[in-house]
Amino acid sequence: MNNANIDKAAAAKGIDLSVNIAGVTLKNPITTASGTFSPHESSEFYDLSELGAMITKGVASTPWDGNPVPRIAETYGGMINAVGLQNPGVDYYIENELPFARKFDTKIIANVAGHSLQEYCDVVERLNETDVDMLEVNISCPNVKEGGIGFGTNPDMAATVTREVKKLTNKPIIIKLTPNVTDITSIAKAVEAEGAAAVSLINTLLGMKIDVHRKRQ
């Protein structure tokens, strides 16, 4: 049963599927995963208006090429990836992706990526001028000024990103956490204390595919 039929069946039974996240009401709790979602491509397969919200693919202050191929590998239990947050940059997103996404009757949550605190702030400041409904800040990105350590692996860095982007927008902020830490609760509490409206659990788990027969990756 697709989302539209679920909504119709629920309505017929008088069931309200709407959910409220940080003051934003979604007509149902079905959303996309930001890492692989493109409104243009996905709309070829189903009506995006059936979604409670679309979380669009990560957007940075400038275009990112992502990692070289191969960057996706099948495993026995699914797949692992190292795409590297390939994206065309915030200007392209605002001029091309966002107007297309707005054609559909659903909320839009923009995912934000950055390699430095300034990059996060630049994107949030630009997106605050748009009509996106919420912002999801991906703090799993590496901090290039601190040797590549992920922003989301350190409570202080996570708190700093949250605090600084909050100053630049009146839109609800979701902080997307990384699972690759010893204690994720300390990170969640740190971003909550600095004004995060919600947290997204979780980003990609670290993994490696090894061919045991050839003894290589």
Ligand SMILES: Cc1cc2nc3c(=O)[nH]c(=O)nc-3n(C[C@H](O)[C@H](O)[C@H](O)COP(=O)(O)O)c2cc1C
Given for the second form:
Amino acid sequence: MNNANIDKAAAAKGIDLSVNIAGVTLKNPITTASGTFSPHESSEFYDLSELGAMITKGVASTPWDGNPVPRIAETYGGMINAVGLQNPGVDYYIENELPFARKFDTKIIANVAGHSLQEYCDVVERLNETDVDMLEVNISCPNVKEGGIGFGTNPDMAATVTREVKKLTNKPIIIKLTPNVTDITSIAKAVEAEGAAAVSLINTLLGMKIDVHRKRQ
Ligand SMILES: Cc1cc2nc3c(=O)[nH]c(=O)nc-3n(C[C@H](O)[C@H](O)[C@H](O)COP(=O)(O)O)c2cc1C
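Alternate state requested, the form predicted in complex with the named molecule (shown: the form predicted alone):
Below is the whole assembly, all chains and molecules, this chain first.
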């Protein structure tokens, strides 16, 4: 049974699968994880209208090339990635990706990337002009040299990003946090105090693949 059918079957039984996050109602709680999903590619496999929301790939103020290859490594239990937030920039996103995503009957949560406070603000300012439903600010990517996780491991810097982007939009702000800290609660509380509507848990865990026989990576 697909999600749409699940929604209908649940409704027929009087069960409401909808969830409300910061005033935005999702018809069900199924969303995509940013960067693991592309509206164009994924729509070839299932009807994206079945989703409660789609969270799109991180978008920056200018196009980013990401890290040099190889940036994906298979492991026994999964895979390790260091893509480095490759993306075509917010102008391309608004002109090309958003119109396609809007064809589907689902909420859109735009994921925001930046190397600096100014870059986060520039993206939020541009996205505020669009009809995306919510913004998810990624202050937790371990795979970019500057910005990203640097903001998400320090409560004061996390608070500053939240405060500054909040000034630029009335859209609900989700702050995406990293698990690669000693105490995630202090950072969650710092962003909550500055008006984050929700926190997104969690971004990528740091990992290393070691060949125990050769004692090497
Ligand atoms: C290939 C890849 C690309 C990702 N790109 C982004 C991204 O652009 N923005 C972001 O906030 N998270 C990104 N993530 C993190 C995921 O959204 C998710 O938070 C992470 O994989 C942890 O979930 P998991 O433990 O279920 O994998 C990416 C993850 C992967 C594997």
